[in-house]
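Below sits a lone chain in C-alpha cells, taken as the form predicted alone.
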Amino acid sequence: MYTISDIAKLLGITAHTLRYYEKEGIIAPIRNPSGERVYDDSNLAWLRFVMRLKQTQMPISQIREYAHLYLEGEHTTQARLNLLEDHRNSVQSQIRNLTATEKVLKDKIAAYKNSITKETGVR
C-alpha cells in the first residue's frame, strides 16, 4: 500500500493532481480507518498508464471518460477500443508533425553551422 505522497513521489506529481484526478473520478483510492488515501499496485499501475495518456495530450475529459467507460464493466470493451483507437490516430499525427519538425530543425541547424565554417573558415 501507497501514500498519497508515496505515488506523487513515484509518479513525478503533486499531491494536489492526484486529488485533482480523484475529484475528476479517475482515480478512487481506497480509505484507510482513518480516512486518509491509500493506493495499491492496481492504483499505480493505472496511474501510470493515465500519465501516459497524459503526455500524449489526451485531454482529462477524454480520460475521465475512458475511466467511466472502464468501470462500467465489460459491455463498455467497444467504446473503450473506439476512444483508445482515436487517441492512437492522434498519436501518429503528433509523431508525424514531430518528425517533419525535426527534419526543419536539421536543415536549419545544418544551415547554420555550414554559415558558421564559411564565415571563419573553421571546418
Contents of the next structure:
There are 2 protein chains.
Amino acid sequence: MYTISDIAKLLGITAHTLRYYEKEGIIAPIRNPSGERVYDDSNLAWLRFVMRLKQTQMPISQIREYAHLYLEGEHTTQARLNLLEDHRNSVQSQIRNLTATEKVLKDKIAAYKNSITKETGVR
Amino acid sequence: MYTISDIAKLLGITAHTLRYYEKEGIIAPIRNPSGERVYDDSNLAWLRFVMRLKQTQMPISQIREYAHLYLEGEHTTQARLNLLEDHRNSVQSQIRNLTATEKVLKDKIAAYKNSITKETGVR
DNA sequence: ATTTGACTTAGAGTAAACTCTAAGCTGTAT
DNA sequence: ATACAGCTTAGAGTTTACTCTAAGTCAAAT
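Alongside the form predicted alone that was just displayed, please also present the structure of the form predicted in complex with the DNA.
All chains and molecules follow, beginning with the one already shown.
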C-alpha cells in the first residue's frame, strides 16, 4: 500500500497531478479511515501504463475513455482492443516521423560541422 | 512566390497559425505593395523544417531561439549546432521510448485477442 | 499541548499553442 | 459599380494539462 506522495515519487510527478488524474476519471484509489488516498500495486501498475500512454502522446480524454471501458466490464473488450490498436498505429507513425527527422538532423549537423571550418550557408 | 493560404495549404495548417508563428518570431516574410505576406521557396523550406521540429516536440520558444540565432549571422553557428544536437538527442530518446511502448502495446493487444476467446483479466 | 508535516477539498491561476472575431482594405469578376 | 473572396490588424477566447492556493483535518514528535 502506498500514499499519494509515495506514488508521486515513484512516477516522478506531483501529488497535485495525481489528484488531477483522479478528477479526470483516470484512477479511483480507495481511502483510509481518515479519508486519505491509498494506492495498491494494481493502481501503481495501471498508472505506470498511463504514464507510457501519456509519454507517447495519448491525450487524457482517450486514457479516461480506456479506463471507463475497463470499469464497464467484459463486454467492452473489443472497444478497448480497438483503442489500443489505434494507439499502436499512432506510435508506429510517430516512430517513422521521428526516424525521418533524425536523418534530417544528422545531415544538417554534418553540414554545420563542415561550415564551421569551410563556408556554407546552412540553415 | 506564395500567398499565406498557399503556404497554409502546403503545410496543412491555417493562415491564422502562420500569422501566429510570425508574431512568435519564427518567420518574417516580405509584404507586397498592398501589405500582404509573400512567401518564397526559402520561406517554405524553412517552414517545412519548422513543422518537423514541431512534430518532434520542439517547443515554439526553442524554434524561435534557433531562428533568431540564424538572423544574428555567422558567429552563432556553434550555438545553432548545439541546439540541433540537443534536439537530435531528444529525438533519439523519444524513439527509444516509443519503441518500448510499441512492444508493450503489441503484447497487450495479443493478450486481449486471447481473452476474447479464452477468459483472462487483461487491463 | 502544540508544532510539524502530510494529507483533504473546492476552486482559482498558469503556460503553451493555437483559434477566432471584428472592422476594414484590395483586387478581380460580373 | 458592386459584390465577393481573400487579405490586413489588434486583441480576445479556447483547449489541454497541469499547478497552485486557501482553509482545514489528522497523526506523530517534541
